[in-house]
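Form predicted alone, single chain, as structure tokens, below.
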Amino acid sequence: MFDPFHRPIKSLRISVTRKCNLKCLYCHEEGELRSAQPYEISVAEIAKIAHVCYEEGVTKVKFSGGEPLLRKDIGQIIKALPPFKDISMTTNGQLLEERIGDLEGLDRINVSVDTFNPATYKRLTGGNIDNVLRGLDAALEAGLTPIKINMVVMDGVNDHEIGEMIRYVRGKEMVLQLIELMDFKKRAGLRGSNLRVIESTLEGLSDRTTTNTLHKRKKFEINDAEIEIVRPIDNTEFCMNCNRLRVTSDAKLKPCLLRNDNLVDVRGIDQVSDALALELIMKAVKRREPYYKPRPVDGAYGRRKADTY
């Protein structure tokens, strides 16, 4: 599958559920609309989506929400897809320790973790910093490895903390994921930290220094420690390379995070033909263009203005 812009299709993002046991700050809510219907995705859509696509030539699957480990029907989400290269999922690790025994057949897992201080935490999230330590132990011996951190890096309240987390993962099949804050709705009063900045001093200390090749990433290796930059905003690069489509946890295909003018509902697909099935899907196919993309404007370059959601 390709879209207008000649890029492939190989990752499906599905939010699998809107509940979260955490109120984080700068949630983004995986871009889906506030005035979303309360409907919940099934598991056959999900697995009739997944398999369709599969076929389609799409490699890899990524679960989040909400918080994914809230579905009480997880488990039987995993065991309903194909057999894809990559299956994984992004949890904040609340319920991690408790439900790793539903996770059979994931590969690996993302887990938010923003900082290891106990009342930074809290107040970011309103969670327990001790339940995620826990769970990324569980995971560890589970072997959802390579583990990424993903930590949101804000000045004055976690940048500091950038040089605890690289031990954290130190020696450990971990990579921690130092992300640019994307506070759209600006309810938080929170200021990213400038990742230039920081990728330019990680890259003075790296041991070796590689480059990823579909969203020019960095990653670098620190005294076997791994780091990873991503930075998503106004970035041509990652939107020109990106090739996910988004699954909606109320069963709508979004063509991109930042955009609510384009979905297609797919309520009851698993009740209509692989074929009919395929054509829904390429009707959000042919919906996709990057968000970010250079273009002129009055002789110099801009931008599509953000939408509100």
The other form holds:
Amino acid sequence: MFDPFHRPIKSLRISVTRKCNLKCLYCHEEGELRSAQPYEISVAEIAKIAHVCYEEGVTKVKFSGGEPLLRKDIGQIIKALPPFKDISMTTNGQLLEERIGDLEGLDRINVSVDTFNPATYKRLTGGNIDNVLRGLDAALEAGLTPIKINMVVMDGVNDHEIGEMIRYVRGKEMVLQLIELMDFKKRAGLRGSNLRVIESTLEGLSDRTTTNTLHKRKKFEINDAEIEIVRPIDNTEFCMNCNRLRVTSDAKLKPCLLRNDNLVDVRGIDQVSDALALELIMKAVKRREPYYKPRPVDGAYGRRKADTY
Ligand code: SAM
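Having looked at the form predicted alone, could you now put up the form predicted in complex with ligand SAM?
After this comes the whole thing, all chains and molecules, with the earlier chain placed first.
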């Protein structure tokens, strides 16, 4: 499947629930609007979308939310998938230790950890960091590797902890992902750190630097620690290399994290033929366009009006 910008669709990011057990101050909630009538996507709807997309060349699935481990049937959801090359999940890790036995079939996991400082963690998320640390140990033991540690970097909040995070992942089957804050909730009073500066500092220290194909992310290896930079804002390369279709927790196909004016409602998709399901999926694929586009004339960044938040 290709979108009108010749970008192949290779991955699905499925939000399996809106519910969350944390209240992260900066959370973008995967760009979902609050639905007037809450509806939670079913196992059968997820399975149908996944199977049709698999037949059309999609190779990866990532579960997100809300908090995916709050879904009691997460094990059933994973088992209902076709044999994708890569099945992963992003979790806050609060329930990871207790739900690890339900994750058979998952290849790897991303765990959101902005800080190891218990007080800062509590202030940012409302949760308990000890639960996450136990979850990380359980995930390592279960082989859900490489584990990616998602750290959203914020000035004066956790930017001074990058060194500690690097030491934590060093020598383990873990990758530290430093993520640029997408500032949807300015009222939280948090300011994202300048990841371009951090990126060039790390590049100077790096033993080996590579760039991944999806999103052109830079990855550094520094003395047996792996660090990736996720810098989506005003990044035309990030958008041009996006090969992802999103599925919302209320069963809508979402062509872009940053827009809500082009969703395709697929509630009940499990009840229709594969051909009709593919038509619905293609409707969303055809609506995909890069959010940040390079302007051919002056090379400056083009950007849609921020119309969705
Ligand atoms: N509850 C799960 C978790 O905490 O990982 C999954 C949902 S959470 C929305 C998915 C990822 O989005 C997390 O790694 C989180 O750090 C990241 N995220 C949330 N809000 C963000 C923002 N404003 N800017 C950048 N990343 C953000």
